[in-house]
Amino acid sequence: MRKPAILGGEPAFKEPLHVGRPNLPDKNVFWKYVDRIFDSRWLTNNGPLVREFQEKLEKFLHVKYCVPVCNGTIALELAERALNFKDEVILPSYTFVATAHSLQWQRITPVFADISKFDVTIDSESIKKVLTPNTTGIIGVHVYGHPCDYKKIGSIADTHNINVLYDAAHSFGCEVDNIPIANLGRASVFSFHATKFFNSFEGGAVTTNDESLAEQIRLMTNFGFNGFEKDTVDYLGINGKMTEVSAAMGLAMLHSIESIRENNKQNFEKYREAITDIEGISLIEPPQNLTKHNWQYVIVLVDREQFGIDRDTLIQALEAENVLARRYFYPGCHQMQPYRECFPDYSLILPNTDIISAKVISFPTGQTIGQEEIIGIAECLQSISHNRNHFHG
């Protein structure tokens, strides 16, 4: 057995192995999109790439609208505004914090509630527990595009008569009891950042069914013109548009999108086969009414009673082989400013969020991640606890 590098032995990986490296589409299928912004001369507000990237995504996601915007957050604070979200908003603190920060952003109150601790998404129970007269709306984040429990949350709203909206920016192509992931909810949210499944460089989308909503959430990318042409001002809005370069880099991944999520399923189930018999470390798998994934997170759970060490000790060890895994999501967004100094009792209310969040580790895959890389990082984790007792963490 090894050394660890952490111990003195040599780096497993010449390279850094990293968590989030960019897919990217064929450079020749991107290059013709952006001719074509260059034939055009035109760079934004609506332009011709966008529409088409608009349509396209209505098509993939099977929805009815989709519009495209600059980003994941902007895409949040638009669906929150046109929903009417204000007051209190209930949403799950194991989420990227960004979730948070578009309603505190607008002077709307987050209110966490707790997840599950089997699909690590915002429980049920948890909702009806924090429920006040206050609550306008609910955000289901679908993590690890792991779907929300939708019928229940969905019930509660109905009977409480607020909106769900959904934070799918994990959930790109994922269906749910064979429903595209896009239909839930009054509305669900998408980010392209460069880290996701899929990515437009930077940007992101509000999708719905519901065409008035639609309408008013492109009155708002747009500063609230009523149409690019005209000199109307209808609605408050902000400039939340996508770039047409942007747009051009959609269209070319949606090219691509098929073998990337091949390549991410073939990747976890390597993982699977590679840990399954290292102790204390667990593969936190889809669940079974996931119908469609995209395969773009590879998570585990250590247990530091059975592996030897603690999960952050794990992860320092691992940084010196250059596997630089991450603690995604840790820690939940209560325990972050501003919300821990506003809300300092909330890990009462919260136990499976910050259990999670202590154990959670997130391990690379993606384009420049293959199986050769998924074998040499589990001989590092059987090295690691092989040399337990070497470490002091």
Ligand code: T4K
Second form
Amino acid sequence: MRKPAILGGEPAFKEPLHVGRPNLPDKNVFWKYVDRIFDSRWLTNNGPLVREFQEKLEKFLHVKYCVPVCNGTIALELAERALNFKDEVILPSYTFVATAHSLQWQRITPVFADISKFDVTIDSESIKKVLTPNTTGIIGVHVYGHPCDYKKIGSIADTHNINVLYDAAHSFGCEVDNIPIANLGRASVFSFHATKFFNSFEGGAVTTNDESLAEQIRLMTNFGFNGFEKDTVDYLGINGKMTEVSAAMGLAMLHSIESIRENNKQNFEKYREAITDIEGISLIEPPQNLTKHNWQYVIVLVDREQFGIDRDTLIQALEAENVLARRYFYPGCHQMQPYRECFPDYSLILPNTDIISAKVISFPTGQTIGQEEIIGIAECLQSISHNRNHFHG
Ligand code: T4K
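What about the form predicted in complex with the ligand, after the form predicted on its own?
What follows is the entire complex, opening with the chain shown before.
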């Protein structure tokens, strides 16, 4: 058995293996779209490529309306505002901090609910506990592409006459119970950040089946300008526009997306096979009703007692091997500022969030990772575990 690099052995990999290394499309396909930008001299403000991208996204996501925007965080803010979210909005603490910030930034109070420890999405019983007369909406996050319990969440929202928005930043190309994910709730938000399964450098979109909501968001994305009469503003708006070069990247990525999905799936299966016998390391499996998955994240939970080393020491040991694993998501948003200071007692009501976030590790996958790297990563885990007595974590 090899000696772990952190204990003086040779690193397993010469070059670092990153989580979040971008998936790239065929360069020639991308450049053809870029040529069109140069030919048209149209760089932004709902140009021809953004309009084409929008139409292709509506088809790909099987949703009536899609508004491409500059990033997922702005997409959240626009959707929240258009849905008239104010006062208090319920969301999971177990998410990327952008979900909470998008509310707080607009002076809406994020009210954190706990997650299910099985699929790590927001727990409907926990939602009921934190509902108040001031609750104006629920944001469900399909964490790692795992769909929220949309039936229960929908029924809570109907009972209380509030809207549901889904943060589908991780769910591009996913389906639940054979329903394309963008059809859940009043609206969904996607992120096309460089690190995502599908990227447009930076970018995002709001999707909905509600025509007037889509139109409102479209206008708000461009300062509220009414597109029909120049210089007429109908809403308070912002600059949330996507650029033509982002649309070019998105359009090119659509050509490659199924091969990226297939590569991710093969990687996930290889991880499953390679780490199955390592005690104390368990892979989070996609839920049964996720009928189409993008396999974007490879997430494991580390059981300190069984593995013999705590999660953070393991992350350091992997880093010495040039495996740059990440803690998505640690800590829960309630442990971050400004929420930690505003709501110091949150930990009392978010046990599953604290338990999962203390154990979670996200492993590298995507185009830059192949079967060989995964076998190498599993060997690192085995050798670290084998040498557990030499660690103090
Ligand atoms: N909702 C949810 C549930 C989200 O997960 C996110 C974003 C959002 C909303 C907001 O959407 P956006 O406004 O971002 O569109 C990264 C991403 O920046 C963020 O988009 C993503 N979630 C989050 C989960 O991950 P960081 O702070 O961890 O990124 P960073 O800079 O540490 O990069 C991650 C790794 O990727 C690094 O190890 C290096 C590698 N990388 C990164 C970039 C940008 C590359 O190799 N090349 C690159 O170009 O947030």
